[in-house]
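Encoded as structure tokens, the following chain is the form predicted on its own, with no partner shown.
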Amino acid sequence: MSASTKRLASWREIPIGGAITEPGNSVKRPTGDWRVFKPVINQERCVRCYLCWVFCPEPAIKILDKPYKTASGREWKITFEVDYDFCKGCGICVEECPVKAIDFIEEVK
């Protein structure tokens, strides 16, 4: 057989690739050291929104049962933390956050 009549592999021929064998496994792998840059929250400026943990690709914004209470005293009963493991430093939180209250700073290794 010609290399122009070489007879290609049918679907099941063709080895199993790109499955998931083990749901849940990319929790094992933390990805946060391909970051440049980070997210930080000022929890002062944040109104708990929820948008930067809707539109994080990963999830990597965490919503904890951590009350924190404004330097004006305003307290909110959860807080909004990330989670550095996993985050890559994508920037979307950073961009859609309406009240500017995530910074995106230079990552120091």
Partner chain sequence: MEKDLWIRIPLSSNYAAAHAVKDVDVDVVAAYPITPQTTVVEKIAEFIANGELNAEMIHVESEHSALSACIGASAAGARVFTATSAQGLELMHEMLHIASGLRLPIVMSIAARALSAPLSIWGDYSDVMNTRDSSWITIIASTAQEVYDSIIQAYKVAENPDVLLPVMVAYDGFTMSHTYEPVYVAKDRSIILDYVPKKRPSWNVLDVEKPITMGVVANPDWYYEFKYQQVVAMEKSPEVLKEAFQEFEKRFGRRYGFIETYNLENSKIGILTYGGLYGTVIEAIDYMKKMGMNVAAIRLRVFRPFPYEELLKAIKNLEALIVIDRAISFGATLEGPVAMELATMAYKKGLDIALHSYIASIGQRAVTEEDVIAIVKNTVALLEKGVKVTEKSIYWGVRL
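Can you return the structure of this protein in the form predicted together with its partner chain rather than the form predicted on its own?
What comes next is one chain alone, with no partners or other molecules.
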């Protein structure tokens, strides 16, 4: 939300010294808008190995209880997806994926 549509707190209402007094509040603020390249998981190729999830420093890889059936008939109970609200586009997942299932596509905005 931009400053023009939302009233931001005055200097009186914010903790002194810029301390964040509410632990874990970073989820409230999407920070995924500085990507240049965007990782896109190819669900057909993904072998659900968890490595992207392990390596993502953000973490911005979601593990969803969403079944997926590949064209060749293989059935997966889970699906890995990128959380684009937080993914910074660092490319670590792309590098680490052992089956090259993650494409890295330039953002066009």
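So that the term is clear: the rigid core is the largest set of C-alpha atoms that superpose within 1.5 Å between two forms. Residue numbers count along the first chain shown, from 1. Everything numeric here is computed off the predicted structure, so don't read it as measured data.
Gly24 shows a C-alpha shift below 2 Å between these two forms [criterion: core-superposed Cα displacement of 2 Å]. Annotation for Glu13: C-alpha shift of 2 angstroms or more between these two forms, rigid core superposed.
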